[in-house]
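Just the one chain here, the form predicted alone, laid out as structure tokens.
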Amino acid sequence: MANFDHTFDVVIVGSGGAAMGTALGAVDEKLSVVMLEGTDKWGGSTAMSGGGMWLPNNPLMQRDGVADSREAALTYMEECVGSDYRATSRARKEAFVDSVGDLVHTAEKYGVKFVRAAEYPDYYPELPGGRIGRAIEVKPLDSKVLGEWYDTMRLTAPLPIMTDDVWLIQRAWSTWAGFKRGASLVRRMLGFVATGKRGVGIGAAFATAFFQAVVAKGGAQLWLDSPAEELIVEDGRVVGVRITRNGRTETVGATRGVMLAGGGFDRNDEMRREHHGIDQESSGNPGNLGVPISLGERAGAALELMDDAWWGASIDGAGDSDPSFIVGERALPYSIMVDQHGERFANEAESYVDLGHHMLEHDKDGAYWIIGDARHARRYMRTYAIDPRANKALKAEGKLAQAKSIEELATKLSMDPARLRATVDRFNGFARAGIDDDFARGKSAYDRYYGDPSVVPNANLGPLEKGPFTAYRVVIGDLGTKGGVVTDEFARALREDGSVIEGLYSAGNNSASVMGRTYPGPGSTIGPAAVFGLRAARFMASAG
């Protein structure tokens, strides 16, 4: 038996949603637990994210009397996810759906307060079993409860914002509902300030609430700047982790199990080129270098879906700036996306993973552009266009162009003016008719969620007619990778032959996704991450 510098029941590599879910289960089972964060910031990609969790048939839906069921959820997942991979097995789908209630109830037991994104549809709501309102998130709260830990949270949006704020506020200048939602957010912000609180929402709210649950209340430990270097294996069982901490090597023993929850390989250029074949600029956590995935592979774990990611379109950044991932703006009227030849290639309003796949299939190395007319710029809040200094830099680098006419814009973008004009004219005809014959933009309830209901006959379509016209360069982006360690329904790491690696678990983007190559609904990353983390901890406790 190895002599360890430290010993815990459960050792977790990472500090994001999957790590927090595991820690929640561990503390609820009265197990000692430590989270090992390799960087100086905790919270992972989850703290940077929209913070939603796609949790079908969840207790909040049941309390609100919203119809859903285990059968509907599984039917929907089979329809849109399929079962082509070990990660998407029926057993794993059932495990996910069946543990949704446990996650919500256990988190609430430790003080986490959830709210529903009641109007947010599944991404394929028209499929059998599809629903609207399956996503939940942590209610905005006071981050001052974190004390000094606030300064080390990986924070990108320090505002008490909620998911349903986003789609309404982007049209705050064009609809009464949007204006009211904007005013509601301002009141919420002022309410926190007036009471001496520091409000946070979305991913930061998740990180804050779960930190309070598992560390402040549950007694879990969180060590920063403690990267995992090697798994310690005895007689075929993973029994601990070798880390670097305070400038020296230390060993941490795990009597019940080691959970790899350290994210994907978003920022590892070498791994991205090997598995994706492109130089990728990700919006994921800068600390996601793929080390925990490699540790699992060296311990004998099988890997799957390594060629895939949570793809999407991103506005190209100026200089060394990260790209800006775009979601709702793509669906708004008076805009289109085209390739370098001036041709549309997909439904701009479809789910970001689908759009990313379409970009990869169409031209993984080419340039793309989102083009809007004056109404698109005037009526809607576009997150990528609000910083004048960034716009100036983008224009200087040729990543932003403006012109009085479509033909002039085409020339600035090195396109054939006649070809871009033909694309715009065809789209404008669809917009006036209200039906997109090429890509069915606006047909799905998901498309319309981000549309503008004041625009008729189709909330997602509006003709590009009024100059000046503006084009932003778009690149293939992502929110993180989705390939990793193959696991079973208890998040146990599996070898290629399907046998279990005793003592080793994986969840979140550290593991191959139960969602396969698609994205069933908002929060399809964090929801399963937290659920399988909790399931792993429950299993560790029961296995002894």
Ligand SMILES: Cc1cc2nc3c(=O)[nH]c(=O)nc-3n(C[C@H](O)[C@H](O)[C@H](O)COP(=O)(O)OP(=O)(O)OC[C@H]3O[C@@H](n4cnc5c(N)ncnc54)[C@H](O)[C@@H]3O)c2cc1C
The other form holds:
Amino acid sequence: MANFDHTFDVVIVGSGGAAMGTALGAVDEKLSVVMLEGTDKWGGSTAMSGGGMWLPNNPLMQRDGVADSREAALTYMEECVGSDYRATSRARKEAFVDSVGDLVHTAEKYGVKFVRAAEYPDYYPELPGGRIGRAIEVKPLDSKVLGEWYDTMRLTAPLPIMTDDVWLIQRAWSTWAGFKRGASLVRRMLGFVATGKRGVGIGAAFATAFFQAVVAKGGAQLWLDSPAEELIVEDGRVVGVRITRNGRTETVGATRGVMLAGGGFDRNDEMRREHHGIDQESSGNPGNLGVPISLGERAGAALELMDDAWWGASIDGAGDSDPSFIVGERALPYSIMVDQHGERFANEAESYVDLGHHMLEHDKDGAYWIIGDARHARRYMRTYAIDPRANKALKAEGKLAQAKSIEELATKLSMDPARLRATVDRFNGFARAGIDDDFARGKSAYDRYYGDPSVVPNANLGPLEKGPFTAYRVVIGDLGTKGGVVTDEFARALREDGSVIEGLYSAGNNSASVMGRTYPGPGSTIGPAAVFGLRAARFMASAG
Ligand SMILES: Cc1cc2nc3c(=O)[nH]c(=O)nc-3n(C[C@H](O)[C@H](O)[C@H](O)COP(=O)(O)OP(=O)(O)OC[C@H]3O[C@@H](n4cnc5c(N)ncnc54)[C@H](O)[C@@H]3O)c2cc1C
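Same protein, different form: I have the form predicted alone, so give me the form predicted in complex with the named molecule.
All chains and molecules follow, beginning with the one already shown.
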């Protein structure tokens, strides 16, 4: 075997959810392990994220007595994911569902504390096997445990928030439940501050807790500024990685295997244009450039789902600033989304991946707008509308318009006023009747999760009738890409002919998703990323 500058049992490219899941398994199997992070910040999109993990039939549900089963989970996945791809095979779905318990129990063994997002439905809860409350997340915790590693975490939300806070707080001043949740968040924040702690929640809580588990307690190493640039292959087996570290090339040998967990190609403009045909407006980690996907491909791995992503509507950013991914706002009453002609084109409240697909199908190059009336602005916290400086810049760039009437707004948006008026009148009729005859907005429990129950007869509909009316420009954004290396049920990289590339594994957005083209429930990316990472490590340990 070649001489390496360093040697570990398991070498992981990346430091997000897939990497942490792999490291957890390696630590638990008493294997030596290093996570190589290409940038100066660790945690990837995972640390920036909502931190939710869709883990059907998980131990927390069992402890709470919430009905679920392996069969229900698999039935649901077959219904909404299908089996059209190697990534979505029955064997991989079973592998995912069957290792949920292992992930949760192993993480708990190393001190990770989870809570359920008990009210969050699957994204198609009415399908056979659909449920409410399958997602879990790491409980908010004190990030001071990280010491100086805190400064290098890819942190975007340094608050001890939780998933179910987000949708309730949006209506903190329009509903009692929202107000109570807002007050409980303030209490939680003060509780951390009063005890000298620095609370973090959602994705940052995941990163903090898993870092503690695998690095601080488990002895895994994490190297920053260490991009993987080449795989080292000997006699057809991947045996290590060539990296740049401290300005020089170093080699890292892997006796058990190399895990490619370097995320998607979210921010690689060239790859985005090639595979998606649009300029990227991603909310993903800036370091996700797709290099580890290319490394897998160069080693002979098959790729799948490269034309897809975890799409979603996003408010266009001012200047060079990133777009703002929107979820709850477009489901709340007194608002609609329209295309450049002033026509609705989809159920605004549907899952983000579905809405993204609909935007792509409808007009992938066109402009879209979210229009709300005065009540939408007054009653609900719209994350994209909070910063007055951003609003000013958006207005100057023509990405935000306001007007006293729908007709005047249409003129400002270069739309035919009569056409937008007709769209609004039709929608207002649906709102009064409580049934959206065009797109069934508000029919699914998923839509209603983000709705306002104080608005009747439909919590997702409310007529647009009170000016001023506001329009924000919406683009096709995403939370990252979902195509990559084809893997089997142990996350082993596969060639086009189905044979295994010895020593090479991939998980998370570096690999083609077990969720195929859809998004079954909250946390459908981080859940499988961590589970398949863990499975890979277990396999590496058993394979010797
Ligand atoms: C705002 C936001 C909210 C989200 N909320 C959720 C949610 O609640 N639930 C959910 O399931 N998903 C959510 N997502 C999506 C989710 O965050 C990602 O799909 C997931 O974190 C991907 O995990 P990963 O481990 O594959 O990649 P990442 O977490 O992105 O980690 C990949 C890491 O690899 C590094 N890397 C890249 N190239 C190299 C290289 N050559 N060498 C070494 N390192 C390299 C990157 O810098 C990065 O740190 C959200 C995303 C965003 C942006």
